[in-house]
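Take a look at this one chain, the form predicted alone, written out in structure tokens.
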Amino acid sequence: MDRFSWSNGLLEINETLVIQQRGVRLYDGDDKAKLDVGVALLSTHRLIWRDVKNHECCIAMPLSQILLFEEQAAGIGKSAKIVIHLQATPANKEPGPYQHSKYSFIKLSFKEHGQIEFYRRLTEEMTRKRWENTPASQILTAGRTRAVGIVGIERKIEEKRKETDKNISEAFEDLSKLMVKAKEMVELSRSIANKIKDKSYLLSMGIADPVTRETHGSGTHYHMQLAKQLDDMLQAPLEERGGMMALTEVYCLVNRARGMELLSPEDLVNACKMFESLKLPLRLRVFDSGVMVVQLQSHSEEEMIASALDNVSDKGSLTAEEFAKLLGLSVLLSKERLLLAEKMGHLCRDDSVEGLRFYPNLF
């Protein structure tokens, strides 16, 4: 702290303010300085600190006094700091708040954050060393020489104007980039809105209190409660999908709604097996191929077969992929419906290099 001198806080000619940060406390080495929390200002030539309540209390130190600096991370009840190691006190240093210090370093404690940007700007200034370009008559360490007269004032105004113009230009450049991004985000939001149109149940699908082993124990009781919750949440999706969903699709839908409380495939299967014993309006069905689906109890097998036969008869022949496009179902479920109609003798197949195609059974 004995490297700091009293200052009036005014900038010298050719000196420019780089950054300022409120809520900064000074440390003399590891000890808190006998100063309150204030504003730290970094210029091209000096590190300045000013008391927030008493603006006449202002101290400054040339950047040329800095040897090296480092960041000190925040801890529990401790603010982030920048530790600045200093050179020996110059013989011609002007008076300051400390005449002697046993430490060769100071700390800037950031009570209101901002230390990352301050550290970055300090690094830039120490790398560029712009204070070395100052004419000898205006070197800051040589005393309190100030620019006076109309010429000095005009030069100062001109520098401020150039700095302001530069900042405005950069701001408009950033604004243009933001507008380009904004257009992209609008297009993305429209795309998402179109995808979820008429699927409002997805917005309310989240389960506020999912059934878990911690809340409902394990074994049969857990699977019974889980089955009841599945019945509540799957009614709307099943009705929209024609009364049937593949178990893999149900698994993805349920875990998306449960958030962090993910459900295992085994628990899902065991819960679905409880539908019939609990007399719920859902059923777990296993096709001959081994494909497992969840369907509404009201879902009629005769209607599935009739739909498959009608569509194949209208088109002359259909593959599972073509049938899926017509009904808006997954290819897996569409194939199972065609196979079921074939099993009942209403369809026949042609299995060739072009794939599996179904025809009306005329025999």
Second form
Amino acid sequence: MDRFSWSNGLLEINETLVIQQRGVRLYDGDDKAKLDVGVALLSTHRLIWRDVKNHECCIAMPLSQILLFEEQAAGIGKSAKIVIHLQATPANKEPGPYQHSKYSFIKLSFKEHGQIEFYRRLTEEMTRKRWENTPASQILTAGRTRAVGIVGIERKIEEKRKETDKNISEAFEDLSKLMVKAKEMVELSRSIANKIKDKSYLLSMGIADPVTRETHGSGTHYHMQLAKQLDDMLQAPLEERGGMMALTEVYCLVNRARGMELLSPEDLVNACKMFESLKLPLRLRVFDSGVMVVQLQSHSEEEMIASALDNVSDKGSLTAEEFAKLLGLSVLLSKERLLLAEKMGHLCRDDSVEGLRFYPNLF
Amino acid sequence: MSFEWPWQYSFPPFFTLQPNVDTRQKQLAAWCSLALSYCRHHKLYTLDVMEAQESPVFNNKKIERKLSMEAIQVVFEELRKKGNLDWLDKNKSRCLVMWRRPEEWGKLIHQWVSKIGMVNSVFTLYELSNGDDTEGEEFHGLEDWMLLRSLQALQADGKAEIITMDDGKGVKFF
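Please show me the structure of the same protein in the form predicted in complex with its partner chain, now that we have looked at it in the form predicted alone.
Okay, now the whole complex, with that chain kicking things off.
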């Protein structure tokens, strides 16, 4: 079997197919060759065998290798065979399925018959020796990568295309891995955002669907809707804080509740300015110092001042911080209240290195 | 007799210039009154502004409060507007405190002159401020510059005439 060489099975120029027979198993000497059943082809120049299942498995041997051959009749459970004795391997033989063999003969086992005709034809070709007459072009029995003819060219193009494809695929492998990760991240962030949205802030505020520029556009209409939503949202917090909240506190509270689609300071101020015209029970108020607050309309500043005076008189004197602590207000708002009381003449101030204190106005 | 401090003197806000306009007016009025009565009590006729800051009038060590320089200037300006203070220099570092205005002094002096029936007589300034006869009168010990202003005020009123003599000034009352 070591006389065979790998072949693409294509006939050369001047080479003609004589006969082919299916169901042939090859034997290396007396041993079954490590090949499956295939097709045996006889041409004017060579003996070719091809695997039926795997057409790429194709081997050939020049007929000049054949020394002599004989028939072997079939037996019980044995197919008819042709035994072919071979000459020594030439030095320039192309690689084949067998590097070396201890036998110098092969057998063709005809599982599906046809050995009689094959034998007759083989005899004929071996007599005529047509391979000697017609100078066939170099019988290329080398590896399957060598190709000739248009088919060869096509095959080469095909192979190149496959190679390119493979390279591109490899190059983009990393990118697609990255894309997969990115997709995962987007999914994750979306799910987290949803979770935050669902949390207590939003539920307690009752905002399922915040007013956004998308839903309500920009401009007055947007601010009007926003004002209404603020009214709903701020009633409870304002009650808790004695009816007044600094605008900065409102800004933080509102945006924390919204989660996404945050309000800009401008939008908040513009919405608050509409409270009065929309007859909502809230008011935006600006102190002399520039501090802006949102307060309940029902909130009476006179009452607040009167009670402030009581507080101060009670304690003799108070700083803004002490007053804030007493009332549970922010220091900023408590100072505003004290200043207002001073403005109305109910309080007077003591400004020293010890700080700013307010006294009842005894002057 | 020790000086009696007004209630405001122990009230810390008294030493902070009040931003509320109405409150400030009342505060300044109280300061003017205090400054003048203090000067009257201690017979102070001039004040040095720098010294004033450390003077007990503007500095209550007990409550650890004192008027700022800015506030003192405001008080002095108020006094000047009322006619109780005159700056001695352009830099406003020294002033004359007239806890009684010249017109008021003039009136007092004229009253006394009338009382003793010395109208149409001529007095020297020294006689008026340091004479034995005037002892016991409030204007006794009045500083010359103050006396002069008072007499000038009377003069403007037509109730006196200042006469320049060889060794000083004199005045004739009408």
